[in-house]
Amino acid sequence: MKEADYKELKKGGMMRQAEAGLFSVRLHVVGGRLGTRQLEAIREAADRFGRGEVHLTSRQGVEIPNVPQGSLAELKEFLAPSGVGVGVCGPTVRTVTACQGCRVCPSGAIDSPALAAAVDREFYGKPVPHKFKVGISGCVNNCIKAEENDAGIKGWIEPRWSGEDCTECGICEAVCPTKAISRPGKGMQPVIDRELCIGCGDCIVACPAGTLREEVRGFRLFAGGKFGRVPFLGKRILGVLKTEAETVAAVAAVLEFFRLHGKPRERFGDTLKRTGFEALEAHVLGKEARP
């Protein structure tokens, strides 16, 4: 096969394995989310093409390998009907992650599923400079790790004192992990710090008079992580996002930016450590020349 040819296969999420005239297919699964219809066409579609087996990857992907090359079309094919499309590879916006969020989870603080699909349906497979992944995390026990992808979110839940009621009794300083809150003198309103806050909501759901309350319940956004080679942590950018629809459109400004400076196969993060993290976010907010 010419190199031409497999790459464009590679894009299809066709990849070549080690044994030779096989490959593994990748496929199209948003937020680990699959129906009992989808499971049972992959199911047929492994033991017909494959040998009978599925590989589940680290990004809640499902990957069929141990195709020959001559199945590949009419694998796709076979999958179509039951919604199932196959993945990409290269240069591309990559499949959402995401977790089952707040309408399955009790700690879920938003709709991840949601969102994932909002997302994936405006940029999946889109052409960027190197792969960039999404990843959603309902809340910050954060079990997709957002920062450790090129574009990370985070449900938030940002806490507010209402000064009714409140019997000083120091339990929102007791219980805050990150020591965002402080009293400073007895009849003093507490200070809380929205740099350390995590986004938790303990201090909410501890307070025995209801004095601290949601300031907004909403979506951080974390740029620039990577795992692999060189892993490196994204950044928190911009403050709590209110909608899924901001959300969305802040991560089509960080798309933008990304093709804007980002170079042939470098990494989102290794490009935001030439330009300074300011520049994304003064972009994204607008203050940056558009093309």
Given for the second form:
Amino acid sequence: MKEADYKELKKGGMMRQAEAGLFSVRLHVVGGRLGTRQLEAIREAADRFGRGEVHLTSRQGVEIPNVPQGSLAELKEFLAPSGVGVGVCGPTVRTVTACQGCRVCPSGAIDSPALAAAVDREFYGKPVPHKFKVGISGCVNNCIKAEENDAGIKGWIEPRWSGEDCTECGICEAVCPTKAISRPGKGMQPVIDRELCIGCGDCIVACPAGTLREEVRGFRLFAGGKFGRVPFLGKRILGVLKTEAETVAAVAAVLEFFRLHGKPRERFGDTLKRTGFEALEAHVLGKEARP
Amino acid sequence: MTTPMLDITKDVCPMTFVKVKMGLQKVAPSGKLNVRLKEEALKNVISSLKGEGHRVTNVSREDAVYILEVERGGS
Ligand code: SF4
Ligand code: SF4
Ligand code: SF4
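If the one shown is the form predicted on its own, what is the structure of the form predicted together with its partner chain?
Entire complex below, previous chain first.
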């Protein structure tokens, strides 16, 4: 088999194994969620075409290892009716990871699986200069490690001091995990440093008088993160995005920026080191401003 | 009658809230209970109190210890 053919197979989620002639087949999983019908089909496929086992990847994916090259097409056909697609590799938008989000987790601020499905629908497998990973955490507890992704998203609660009934008890200041709240003096309103605020909403929950309110409950975007050989944590960009649609549009603009400025085999974080994060923000905001 | 004082400075979550809940059961509706607690317990205790319909009517502080005056809600 020619090297070019292997490359094509790899792009389509068929990963050449160490042992010649065998492939590990990557499946298309969104936000780590699979229906029982899909699990059944995967089990049967692993029995029929592999060696009766699957591998759970580090990014919520499923691979069926030990599939002979001659069975690849048949395996794909076998899985299709149950809605299990074959995954992707190479310079594309990869598996979108997500936690269970606000529908399941009591801490959740956003419906992360719903956003994962929307991002996957729009961008999965689309070509980019280098692999591009998206991960979504439902809140700032960050179980999905948003900053490890080229585009990471976190549920975010932004507080606002309404002034009503504030007793100046200082509890907001005491509970804030990042010391983002300070009270300049008696009778003066607490100041919230938006740079330090991590959007946890603890001050709102703890304020006994109900003075602190939710200004926005939304989505916060982090760009340029990666793991691998040289890890780099993504940086927060833009303000808090209010809706899922706004967030998907922001991810679209981010991907467009990567296509415009990224070099082949250059991870997004490295592109941003060259261009600066401000250029990315300006690009995304320019898109939003357009009618 | 002086307001009873409950000290939960030596407890950790979830015992903190369990003790506050038990303490409030001994108080008549609209009656008051003072709770001494540490900073770490503030968020969870206050959010649980609010969730159960009680009110924090005063907050004072002695160094690292907070004293919440809680008014029992409901019936
Ligand atoms: S990130 Fe937040 S919402 Fe998601 S599982 Fe973790 S705690 Fe729950
Ligand atoms: S916790 Fe609420 S009442 Fe107390 S100082 Fe902060 S805003 Fe005011
Ligand atoms: S939301 Fe969290 S980080 Fe932000 S000011 Fe409130 S307590 Fe501090």
